[in-house]
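The chain below stands alone, shown as structure tokens; this is the form predicted on its own.
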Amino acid sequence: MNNIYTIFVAAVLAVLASSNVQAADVQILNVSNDPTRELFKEINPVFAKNWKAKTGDTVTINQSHAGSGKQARSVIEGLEADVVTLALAYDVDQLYQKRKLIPEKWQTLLPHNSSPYLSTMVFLVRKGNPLGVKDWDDLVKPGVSIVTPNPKTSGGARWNFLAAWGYALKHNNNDEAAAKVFVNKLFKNAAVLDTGARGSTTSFVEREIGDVLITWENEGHLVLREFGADKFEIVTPSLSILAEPPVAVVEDYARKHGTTEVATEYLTFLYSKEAQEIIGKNFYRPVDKDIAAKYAKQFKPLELINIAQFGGWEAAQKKFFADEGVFDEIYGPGK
């Protein structure tokens, strides 16, 4: 009888242990930049469903959104993100540089330098394009009011700045002095510098500030979808910059939370056909060649420069956006 009882108890304990494993509830925090709200709102439940089918676990992905630079600083200061999905590599690099929260070679851990989607910067104008805006040189004309985020807090704003700088170099025989004058005029026409891209969209669309919004390509398309193509239109400049928003597991925090596996799988999922379809539907440029070809018609052709032409993000940040850099020279206190 004792043997039967022992076997029965052992069996019950085994079932309970198995049930506990299968019934796990897991939460991860994705600290992201401004324009990805709608993208991850669609991706997260699909990943959660797949993860449930694969492991039996229920995973909840919590989101935090703000300007990319601001978000990076928040994580460095203690916001315990399991993953970050930010606007540019420099902001993710800071998690290693300042706190060693991630590996130094984090960009090698996922395909395409850990960028599962791409974008560029375009203009949004009011329907009919009253000022006839066609390219960057139209934004520096007297009386044109533009809206762009602040490069000190927004990754999108830094892409905007570099796109304008690249255009100015091309049209001024690579004369940096002329480029500085051009970008100075551009920012003198800025009606407001919000902290992030979504704040700038709100200023332009809902508060009706400015004539032109310089914004992410996907953000422009989202405005057309949400507010109507009868109210706004996208102007694609002749030249812009290839934006490569990166992602990374914040390994230090993920280990602490016991979420390394699910956090890694979450970011890996972004490269799947299923997620790449969602990426294309949300007007980002997929990195999967087949999916990218499927959605190519929704993007107008243009010349794209890239961050390598500025020596990489570390060099660009130091030259243009660090304290007393070019941006401070043209837009700092007293300017």
Contents of the next structure:
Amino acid sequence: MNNIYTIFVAAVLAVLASSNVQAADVQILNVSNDPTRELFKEINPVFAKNWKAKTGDTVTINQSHAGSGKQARSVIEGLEADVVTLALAYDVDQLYQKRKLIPEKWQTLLPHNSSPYLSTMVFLVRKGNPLGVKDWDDLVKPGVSIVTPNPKTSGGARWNFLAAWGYALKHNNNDEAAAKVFVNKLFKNAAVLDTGARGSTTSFVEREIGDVLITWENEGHLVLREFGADKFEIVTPSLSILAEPPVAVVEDYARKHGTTEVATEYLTFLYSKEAQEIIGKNFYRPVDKDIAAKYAKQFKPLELINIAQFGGWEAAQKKFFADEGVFDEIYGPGK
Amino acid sequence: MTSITIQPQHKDKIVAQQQALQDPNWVRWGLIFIALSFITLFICGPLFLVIYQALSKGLTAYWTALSEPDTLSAIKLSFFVALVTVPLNTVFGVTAAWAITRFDFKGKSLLTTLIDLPFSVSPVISGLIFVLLFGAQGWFGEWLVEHDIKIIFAVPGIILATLFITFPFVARQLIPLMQEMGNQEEEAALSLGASGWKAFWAVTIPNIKWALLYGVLLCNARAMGEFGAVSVVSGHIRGMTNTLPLHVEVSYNDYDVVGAFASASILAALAIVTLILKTILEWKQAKR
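In place of the form predicted on its own, output the structure of the form predicted in complex with its partner chain.
Whole complex next, starting from this chain.
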């Protein structure tokens, strides 16, 4: 730990020393999941402006977006992200588990379990809701075609799966066998399983596949904004899951790039009032209480379960999404 | 060109033969109709759609989309990748074709088969091979990390994947031609006192030049258009490791339809230019 601290200080000093001579150009890479494209497009220039005012340095934030699991895999294989902003804690945790790129207790380094914004999973249907979809049990009816990404590669899809599981448990006296039957029926109705949330959205919206898209709340609202509320509507189920997309500085790479300070500042900035406003405007649920209250009216109230009820992501991943897990059991050839 | 004068008594016979070979009218027109509607539906249609979508918000929007920094960087990267891979594969292709058609050695048929490998392997697998080799957890991963050499998720990886994918194009064009030509002309040049190098430039190259150009053209088209393999090794960093085909996907997923189709229109234009050049080259080759 001492060692890391020394290197950290050295890196900061090096950055400071270089900025004393003249304003430096810094680049950081934010490797993110799919539905955050518009959010970071808006946040990045604001942070760059603040950073310039504070230090005189010009910071460029490069973005890469794809399914959360795929992105974690790439960072582990050598995509040198300074920060990751992914869909769920398990994917970030892999950076520690597989290559020790981040500290073990990374989730305690920033407030709210390192999640600067929250969301949940809702349904998007075509205007007029022709099938009258109201809740999860409407999705398992025969003949309903749903669109969701693949839980193997997409974080959003794993949140979808767990929300459906939670609903099924609640309505079947916590009977796991019944929940299995329920999610089996749900995935049997899946028309396509894209690798990431955005792929699913374009399948549903532009290629017009399926009757219901199960997606991030913010992604649903974004579709209404981009394509018009006259074409689609959001259906909020009675119960869903509180999605906590976490962020982390990839300390190993940041240290190597000498960007630890700016990367840490960047993630801290996400909690500022200024960034929280942008987060609310992009239909994520802000963690800042005042700003959350301000944007509360754009979200319909619903019962939210959370990942702790599944024993945390490590346990949930092992039980449901690992090879031979519940998802493999219910979804596969001939099932 | 020698022209044949047909004697009158032979003429009737030829006409009769021709008629015997001809199918009834409805078959001919039916086939032409099917072929034409197929081409219209699957080639002209999408091409028209690309241009239509690219210009759906007017020329200014089209131009703005093309001059975005991320688009420009994607165009530059695609050209750069082609600029590196095409000459390399031209040299490889000529060397391989020369070795296969001029020498007899053990494992020759194996080499011929291996050259075709990139054609038979799915591009995604080709990309994954490089991740397995050069990824941080791959075979050479540890060494590369220690020496701070970045291959995948950076330009070198994209170049490697493209090299692999486009490897067969030049060799495949040259091998049948050089086999057919035989090596008498080179032998003649050598017996007249030319050095091997001189024989190659003065005899071989002029003989194969149209086929070579044809191979280079196809190689270039694929180098700039490759999606699958490049997608696996790119890392998709905007403005840095997105090639033009990857940028099309990114823009489409950003709901930027004009941007996506504007970039696609460049690829379409490249395809059309390739097609025209290909026709010219085929014509030249036939004339030779």
